[in-house]
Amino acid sequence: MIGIDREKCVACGACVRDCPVHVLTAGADGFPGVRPEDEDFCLNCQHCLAVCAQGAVTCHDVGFADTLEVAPIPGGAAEAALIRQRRSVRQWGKEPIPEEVWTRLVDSLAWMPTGCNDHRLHFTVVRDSARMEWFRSEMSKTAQKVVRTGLLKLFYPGFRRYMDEIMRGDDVVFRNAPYMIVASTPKDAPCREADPWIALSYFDLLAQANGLGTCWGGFAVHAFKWIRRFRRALKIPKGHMVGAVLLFGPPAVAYARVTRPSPMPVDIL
């Protein structure tokens, strides 16, 4: 689970007090170590390993020669220009994107933060053109016999203002995006309702960093938890449930003007 190499250690202390379930503790030479009755709690989040200076940490097989080196990250006035720049696009390009942003954007999914580090989110990005133009003509088929039962003015009152829109066959779902990402946890997760959200929310802003446009399908997010056949489209694990999805493209539109939003009451304790 845990090793110290202790030809490295110092016993300076510091990932015992990171340890964020407090699992690692000093022994009586003060190196650390985990008690066999703590071993279950530790969550492999790798602190310890991301803390020590010396290399001396292994975490659940992960050691010293696995990790990254610490890279310079964007100054705040940057983070803070891409925050407030961000938009949600609906107008989308052509031009596909460049393979090695498609890998940098999947790569990124590892580092997700979610509840309790329970790495079971699951992603699924659809990426065929083929397949966004299935979902789309399905979706819209079902959305118009939807509309047609009257069930739509019942349980989502708020998609009146889409209807004509629907039934003239519009993408209300998905925007004509060309490509999308479906974030989906098990029931069981600690976190369920939060984890894909916040994923997506990390994905969105690098997406955006890297040049592309996104969206977010709340519709779809109805959709794909009503619909079996679509879930079963996105390969969805028996056990997850959908819980967010972005879409996301090369955008079509510039925007020459950083808004000026209403503010948001903020309370300073």
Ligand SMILES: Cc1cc2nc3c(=O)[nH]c(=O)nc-3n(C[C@H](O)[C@H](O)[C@H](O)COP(=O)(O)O)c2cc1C
Given for the second form:
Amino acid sequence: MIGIDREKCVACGACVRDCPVHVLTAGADGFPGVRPEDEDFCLNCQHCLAVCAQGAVTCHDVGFADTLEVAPIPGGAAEAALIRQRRSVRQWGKEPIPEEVWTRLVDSLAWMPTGCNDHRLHFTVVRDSARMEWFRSEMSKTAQKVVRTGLLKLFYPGFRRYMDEIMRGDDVVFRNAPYMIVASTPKDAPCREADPWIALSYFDLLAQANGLGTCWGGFAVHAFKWIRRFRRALKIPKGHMVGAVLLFGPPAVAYARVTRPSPMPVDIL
Ligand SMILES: Cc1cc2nc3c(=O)[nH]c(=O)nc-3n(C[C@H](O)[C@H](O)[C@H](O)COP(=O)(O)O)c2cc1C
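Take the protein just shown as the form predicted alone and give its structure as the form predicted in complex with the named molecule.
Starting with the chain above, the whole complex follows.
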């Protein structure tokens, strides 16, 4: 599973120190290796590969040639501005998202962290406008039925204030967004609740850093959990549950000021 090229390895021990599950150990000669009985515990997190400056490590068939140069990452102030200025957008423009931005967003999904490096997240990106319209109109019909039958009041009493909007045909679930991304996890994933939200939170920040607007689809998560034909249309794999939904597109609103949210308590011990 983990290969060490002894021609390149300088036995510095960096990979041994950084292995989170301690399957890499230094042998008597100082070179790292994995005991056969430990191989199954390897998470394939590729820390050994990432930390090796010599390019001596191969992890699950991924080697130096498959890796990228590390690039500078934004400074602390820029990151903090991104967090402070990120807003939920519900007004959308019509201009297309540049192809390189699509590529950057979609490619980044492979790097999302998952509990125990489970890596079985599944993403569905709805990019086709006709498909998005299908979800919108089907959702509107279904939501109106749920209001008429009294099920909304019964199961989601807190959502009563949306009843008039739903009956008017407003898109309260997808907020008229042109695109959405849905993350699902296998029901037996060790961190099945957290993984989808974390992945789409990263996607959220990356999208906003690339000039896009985003809005969490909390209602959509509920709708997809209840309604199987939506899950089918989203190609959610068998045995997966929908975890998180993020709506996105070009924004048609610009925020002039950074606001001051009510503080949440932080204990620094
Ligand atoms: C878990 C979660 C679910 C949400 N679901 C929805 C939703 O279904 N529809 C919506 O319009 N906004 C939704 N939001 C957005 C919140 O309303 C929004 O984050 C909050 O009002 C603060 O505004 P801001 O994001 O611009 O700071 C959701 C946010 C979170 C964190």
